[in-house]
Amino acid sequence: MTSLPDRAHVVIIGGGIVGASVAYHLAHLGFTDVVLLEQGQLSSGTTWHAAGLVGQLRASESGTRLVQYSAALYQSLEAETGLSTGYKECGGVTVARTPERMVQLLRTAAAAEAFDLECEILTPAQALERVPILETGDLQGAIWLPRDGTANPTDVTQSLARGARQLGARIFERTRVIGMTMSGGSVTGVRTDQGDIEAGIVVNCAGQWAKAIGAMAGVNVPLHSAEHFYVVTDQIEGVDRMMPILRDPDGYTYMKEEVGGLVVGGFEPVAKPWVSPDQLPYPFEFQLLDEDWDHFEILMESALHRVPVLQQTGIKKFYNGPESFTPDNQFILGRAPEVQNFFVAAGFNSVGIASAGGAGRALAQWIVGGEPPSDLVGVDIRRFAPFNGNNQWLRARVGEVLGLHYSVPWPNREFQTARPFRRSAVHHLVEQAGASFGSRMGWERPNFFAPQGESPAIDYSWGKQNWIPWVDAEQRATREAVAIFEQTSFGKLLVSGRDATTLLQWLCTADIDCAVGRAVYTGVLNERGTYEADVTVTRIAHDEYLWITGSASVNRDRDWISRHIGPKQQVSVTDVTGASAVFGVMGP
């Protein structure tokens, strides 16, 4: 085995599909002094047992573009590396059992058109033509996405790794990271069981181990593993290689062809958390967890109904493999705010195979260019606060997150688990007034107030919301009389020091060099001239300002300000969100 180098420009931790993708794309961007470290063998952690679905349509355009790139990459890799990825563009059929689900599918089709992605609305009979083994008696309809496909996760990983090696990247298996070297608030290298490596940049792609790796550098990576189940059946007559992916979200299940049989898996409404991120076993290489047929029963019964031929089909293998999930069901990408020179790509919420190509390229571009190459706010690691990394809190949340994959994505849906966490000093008064609470950055905050005698609950639907008349009354009161808004959840940063004014003048579009006691509403732009934030800045002393931002933006804003403090400037940035309540008195 080749010995580890003493130094590398970039060290990537984790040899799953994401780590291999980052290495491949860095090499293609000219960063060839790359070392990838894998504690076992490539793909041996959680990549190898993934189902390999590549569904291109996502909730956002940016997410859709990432997966579209992944699909194109997986189809072209063999010509470059000589290793097949096993990719096949078989298309996908998603069925609806209820009118509410059918409305969602119609909205999905509209989003596909907006994103310029092929999508066709199907009748139950047309769905049966696409998937002849389908039971259609209880279906409202379906959609057909012809560009969906599947890939072999291990083959994709190996092909990406070879592509990276061909351009100069070095990959070391059986090399476990056991610590970080630090200096002056920067990560300077990694410590392994095979020796230390000095590094200019460290990239954490360690999958379900990413939280523990982040902790070595003082970086918060909020994720927690859950058990994820599927079975592989014997061969089935009528199932051919190009059978479309079948998704039955009302039954929580998906199916795809596998060697003439089916992979049958799903996302049950209440998942089964695995061990805490700080208790993951080592070694854990090409391993599965114990079978749990009782927990899998809800998925199996649904599958037997949707595809009746399964009632006469044997099961070859039961897979129970842990996968990591984040608190908000979006993966984690970007530069860590706690230290310099440390990046993260992890927590892919069971869509890592579909996302890895695009996410790997995006992070590589971020590393090389210094800023995100596109709108990645929804997956930016800076969206999380320290409390999001609490293992007990994560365990309470992960059971709900997995089930969201196939739940109806109602407008204004609120998480139910790991709440309440943060409450204002007047929470009890707001509750007594009939508030319906939402949660943002852990804060319980009122969404609306129900009249006396009415339940302050959201009746989720696609139509007119039950709370609209009550909010109308609140708006009229504010416009015609007076209303008090409880706004304690606003993020608050204290920016102070000799050079505070100079720094904020550089960052803000408006002139913030105002009189003490004055407030200025301002934009905050990046080098591309696009918005990083829009905030209110109040001058509270000659050298001190209060920066007011959205509750979900406080960590991102603090990082943005801190990273622009010059080497000779004297400025401190302190999160004082919990130190003050905020009340807005509004009306004529």
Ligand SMILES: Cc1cc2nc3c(=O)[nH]c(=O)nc-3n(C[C@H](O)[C@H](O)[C@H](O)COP(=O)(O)OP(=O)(O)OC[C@H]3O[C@@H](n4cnc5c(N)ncnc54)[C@H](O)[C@@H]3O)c2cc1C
Contents of the next structure:
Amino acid sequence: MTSLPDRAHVVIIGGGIVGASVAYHLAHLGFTDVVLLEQGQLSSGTTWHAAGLVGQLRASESGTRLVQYSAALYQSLEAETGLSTGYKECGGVTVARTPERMVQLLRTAAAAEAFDLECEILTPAQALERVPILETGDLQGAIWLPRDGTANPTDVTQSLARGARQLGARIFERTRVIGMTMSGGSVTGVRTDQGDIEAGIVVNCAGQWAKAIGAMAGVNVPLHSAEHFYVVTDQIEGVDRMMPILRDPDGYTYMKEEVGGLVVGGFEPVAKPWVSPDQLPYPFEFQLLDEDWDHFEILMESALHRVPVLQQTGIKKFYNGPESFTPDNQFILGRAPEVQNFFVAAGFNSVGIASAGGAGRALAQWIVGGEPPSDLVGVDIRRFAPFNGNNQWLRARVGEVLGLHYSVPWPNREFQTARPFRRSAVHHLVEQAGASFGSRMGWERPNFFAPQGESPAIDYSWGKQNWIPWVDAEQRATREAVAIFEQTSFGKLLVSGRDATTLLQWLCTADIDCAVGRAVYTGVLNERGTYEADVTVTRIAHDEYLWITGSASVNRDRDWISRHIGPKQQVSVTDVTGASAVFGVMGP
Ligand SMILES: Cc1cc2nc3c(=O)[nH]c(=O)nc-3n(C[C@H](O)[C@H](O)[C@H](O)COP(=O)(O)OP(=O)(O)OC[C@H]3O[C@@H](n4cnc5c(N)ncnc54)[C@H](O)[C@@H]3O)c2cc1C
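Okay, that's the form predicted on its own, but what's the structure of the form predicted together with this ligand?
Okay, now the whole complex, with that chain kicking things off.
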């Protein structure tokens, strides 16, 4: 093995599918002085035991486009590298047991059309034609996604790694990162058990270990592992290689063909968090966790019902592997707000195989271009606050997150777990007034007020919402009389210093050089001329401004302002969100 270089332009930590994809795409973008470090062997962390589903339709257009790119890449990679990815485009059938689920599938079909993805609505009989082992007696209908496929996760990783190597990237296995060297808000290199490397840029692709790696540089990467299960069955008559992926979300399960049998896995409603991110064992290479048939029972029972032939089929192997989940079920991508030159791609919530191609390309473009290449707000690492990195808080939350994959994605759904976290000074009064609380950035905040005698709860449905008449009354009161709004959760940044006015004039579209005491509503644009934020800036002293932004945007905005402070400018940015309550008094 060649020895570690003293220096590399980019050092990637983690040789799972994500790290390999980032290396591959950086090399393709001309960043070839790349070193990837893997503590074990390539793919030996979580990637090797993934089921390999590549389901293309995601909740958002940008998420869907990422996976569409992954699927195309996995199909074309062999021609470039000579290594197959095992990709097969077998399609996918998703079935609905309830009318509510069927509405979701119809909406899914509409979204697919908008995202240029083929999708067909099926009757139960048509679903049976596609999956002949299916029990259809209790089904409302189904959808067919012909472009869905499966890949071999280890083969994809090896193929990406070879593609990266062919262009000059260097990969070192059995090289464990044990620390970082830092200087003035930047990372200058990584320390490994094989020696140190200076680095211009460090990329954290360490999967479930990414939180610990982030901590070495003072970067918050909020993720926590949960145990994640599937079984592989003996061969089954009638199951052929191109059997579509079968998803039965009302029964929490999915199935796919594997060597003539089935992989049966799923997303149970209450998950089983694994050990705390700071207690992950080492070494942990090509390793599984103990079987837990009690926990798997809810999935197995459902699978036996949906595919009755399983009742006469033996189980070859039980897989229980840890996968990392994030507070909001979206992965974590982008440049860390705490450190100038530290990037993260981790926390893939059990869709890392499907996402790796697109996410790896997006991060590589971000590193090379300096800005996110598309709308990646939903996965941007800057959406998190320090409290999201609390291990106890994370443990409470991931128990709920895993199950979200197959729960009905109701409009206005609120998380149930790890709440309440932050409460305003008048929380008790608002509660007494009948508030139904939602949670943003950990803040409990009133979504609406129920009249006396009514329960202040959202009755989740696709139809007209139960709270609309109550909000209607609130709007009328505001329009015709007066209303008080409890807005304490708004993000508040204090921007002060000799050059605060010059900096804010550069960042804001409106003229903020106003009289002390005045507030200006303004857009904040990036170099592409698109919005980074829209905020209210209040001048509270000659060289001091209060920047009021959305609850969820405060870290993102602080990062944006901080990164634009010139080397000779004197400006400080302080998050003062918790320091003051905010009330809006509105009405004629
Ligand atoms: C049972 C199961 C089924 C799944 N099924 C699917 C599926 O069907 N479809 C899908 O899309 N996803 C699936 N997933 C999820 C998928 O496996 C993961 O999202 C994906 O593998 C994450 O890849 P990664 O590269 O981020 O992490 P990893 O593969 O874990 O890679 C991170 C690497 O970093 C290395 N590392 C850690 N610390 C250090 C250090 N200090 N120094 C050097 N190296 C270090 C580790 O050794 C590891 O190899 C499944 C997961 C499980 C558990």
